[in-house]
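Consider the single chain below, provided in structure tokens and representing the form predicted on its own.
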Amino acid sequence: MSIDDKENEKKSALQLSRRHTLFGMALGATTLAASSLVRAATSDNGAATLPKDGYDVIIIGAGMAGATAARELGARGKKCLVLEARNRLGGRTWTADIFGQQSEVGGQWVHWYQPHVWAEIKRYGLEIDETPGANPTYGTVLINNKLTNIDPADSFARLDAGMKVFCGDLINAFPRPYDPGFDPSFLKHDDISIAQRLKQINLDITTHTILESFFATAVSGSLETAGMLDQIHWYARADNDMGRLLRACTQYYIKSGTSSLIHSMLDESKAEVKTSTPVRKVEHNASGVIVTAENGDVFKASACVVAMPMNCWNDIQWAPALLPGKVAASKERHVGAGFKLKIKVKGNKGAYQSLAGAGHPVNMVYTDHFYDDHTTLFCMGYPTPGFDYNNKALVLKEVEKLLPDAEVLDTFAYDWTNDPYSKGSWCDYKVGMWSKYGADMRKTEGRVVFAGSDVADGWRGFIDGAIETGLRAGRVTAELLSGKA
């Protein structure tokens, strides 16, 4: 890492930790320094330092999928170069300092129901901690703009009952949730949105609102465009049990931060890592791959792993062109277009959870941590017409609907949709996207293998899904290099 890179890192970290609202940020900053092995392998971003014989594999993206692929290929003795567009590692995971404490700005929650990430947690001896709001002691729900108290146990029971009605005859559509292609007959139902399905079923208004709140938070976008099947798939991954699903999605996180897992993987990989190196062009043929960075540096390898969000695939020039399904999917983008908002309020609020249905830009507020003198809370949602998450007054007005009479001391928000290297939050497929583009999105093209949580078969949109695809990419790429593929 160059002196300039270190100075930029320090400045970015200081900007991130300032005690004021940060809205509309486009790029993240490194907040946990890379370990010595990654630091030693990371080159300055000036003249290219391409070895005479090039690399075995170039990996585009240093998120969970890219780090996993690098680790797997390194274990097979392959010489890898990881190119990361941002000035930090982690992709859509990002451990940062917020309100003076270590927090996750991106992907966060993990669980033993998620086999790939749990195996990594055990592999590296990482500890987990719990989010208090996942087990609230009291809660509320906003119905017809009136905030009503609700027992969390009643809320969870209604959510599970409502989900079973929502799934209906499709509750067993995924007999093998980690192998959805085992019975592809579910794809004939890929033309129904969540909003359409909600109109087809009869639920009391409280249950309906609670279910809407869950879906709006889960897809991080409009229920009008979000496909019904993805949420049925979520439910199947938790054995059709909402309690298990909520625990997998909201309760446990890596105590040392997601960054610690990224760095552990890249340490083990022995890969060379270049940050602040966006890729402009990828050319490939039967003999290898040529990758050109935006700064003009050119890198050569025998194969390439693309571990970047699907929304950004079209930002690269491809020769030959990508398959039509990949191009169309990247152009259309997935549903996830939300933000992650955290607030710090005065006083000890305990383990609290509040819910609001579709149409509200903040659909859920729940406790992150509580102390004697203050509480930090997550606010999950997505921009709705007339709502500007850059406008602090509007944000506080919406939060107050779910957390009335709270004295807000500080706020923090990150806009993943305007981040040029993600262009969205976690992945949830739009109506028809699974059936129209799913096959093309997962295909290897020549010597270019695709990875990333957006193309996972299991926990798509989660850390576990990213690791799943990184493992797959490592295996497939090794087979390509050995001539077995």
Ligand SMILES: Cc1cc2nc3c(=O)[nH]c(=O)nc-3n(C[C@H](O)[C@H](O)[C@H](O)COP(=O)(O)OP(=O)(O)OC[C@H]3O[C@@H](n4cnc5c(N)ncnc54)[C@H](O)[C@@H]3O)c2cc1C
Contents of the next structure:
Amino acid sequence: MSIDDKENEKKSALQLSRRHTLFGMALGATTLAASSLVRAATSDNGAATLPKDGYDVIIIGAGMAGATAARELGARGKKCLVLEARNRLGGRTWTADIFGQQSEVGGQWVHWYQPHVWAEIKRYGLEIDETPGANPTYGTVLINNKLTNIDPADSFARLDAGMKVFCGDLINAFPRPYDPGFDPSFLKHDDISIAQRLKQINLDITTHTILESFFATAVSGSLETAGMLDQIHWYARADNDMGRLLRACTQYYIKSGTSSLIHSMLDESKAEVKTSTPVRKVEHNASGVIVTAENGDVFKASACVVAMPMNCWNDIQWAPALLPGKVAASKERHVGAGFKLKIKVKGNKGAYQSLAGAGHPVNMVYTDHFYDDHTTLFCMGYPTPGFDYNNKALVLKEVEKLLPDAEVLDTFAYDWTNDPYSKGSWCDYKVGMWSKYGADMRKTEGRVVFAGSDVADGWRGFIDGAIETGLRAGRVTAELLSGKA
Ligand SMILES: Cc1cc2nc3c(=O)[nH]c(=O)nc-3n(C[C@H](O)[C@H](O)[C@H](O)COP(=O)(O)OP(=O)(O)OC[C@H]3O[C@@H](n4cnc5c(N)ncnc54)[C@H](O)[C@@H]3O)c2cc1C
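Complement to the form predicted on its own: the form predicted in complex with the ligand:
Full assembly next; the chain just shown is listed first.
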């Protein structure tokens, strides 16, 4: 495929993703991005404003990782340029207006168990709010196609008990979960998928279904391809306590939106930010880096931070070529290919949660907000064969199974997997990926430093992980520039 073909493919995929609405329903997803900072930093005609002496650092990608790296390097007095492909900031976080309500299309939940994002929340004085569905007052589980009532306390207890059986002897495989390299012996178990591990253990059908529902939602993709280690690592991050893990992943969100965090970081960075500037080529040698955008603009710097999703690394021409582990990982992609649908239903449904196991495209439905006359709910899952979440009839049929008698008033989803600048949702490693490519994926290559939630040590696949790697990239790049690295 030629570069031109590739560009055309990207453009058509972008047009597809820009529809923003599922099923052609009215949405009004107003992006709360494009800050005054960006407008000020981008030249009026969009032309390159390359200073004679270039930049200290070019950062590719204005998600949480890129914004953190820019802020860290700015604080060290470095002159930074951030190049962002989309016409908005935030990457896989995106604060928009859905059903007339400020909502998160991508990453949303944060917690004080996640040290990096929590530090940022305190740094910028942001407030948090709660999702009622994280503490449901009633729930159901779909077992053998029959929806059965279940007390949420029983459901959570079964989930924790089932997870302990799932982990087995590996429950202590991550003595330092934020530093998995401290004892890498877990890597010899990287050849087992979640589906295979579930077959090895013996759980009653209810507990099995609840655990499967959790995994399908957590990895946002096929349990056949998802490695079991990532989920054992998730559990270890929450001190092997499912209650803690669920609170970390589903309960609290930034009241002013994730966009407020991104803007705070980039404002503080003083970096020049160019949106709608996809990067096409990165060339580097011992003396510096040349970055070429798809529009032909060329930028020079002493170093570069690549803060793009791993699934997109191969879309750039690299000279010299990327390490083989990075190329292979980007080609295989992480597991995350799922969705976070949002639906609006008639009436007050209260704080509800409903679960379904693998094989069902919608694995979890739970309350976002409830009001006197309507309720908004999240539906999490991944496309199983024959299911297309852009097909309204199919989606409603699946939602009906977990939320019978619901009168659906409106629906929204965003196609992160067909978005050319994410090519997936959040990162969970496929079987073997961690052991085969993990080291290469994290390696600095010459003057190019890699960041992004997909290569985090702690909360990989989360906002926290993105910030962790942005901090690391800031430090490593500054060391490179000072000749220390
Ligand atoms: C639906 C969904 C729900 C989620 N829920 C949660 C949650 O509740 N809590 C949580 O903590 N995390 C959640 N996540 C995960 C979290 O949002 C991500 O892990 C995190 O935001 C990734 O940040 P990042 O900076 O590493 O990458 P990204 O946010 O993907 O940023 C990378 C940037 O690179 C840009 N880019 C790509 N290609 C190019 C190019 N060629 N040139 C220039 N720029 C380029 C992209 O446009 C993007 O802005 C969710 C993600 C999704 C999709």
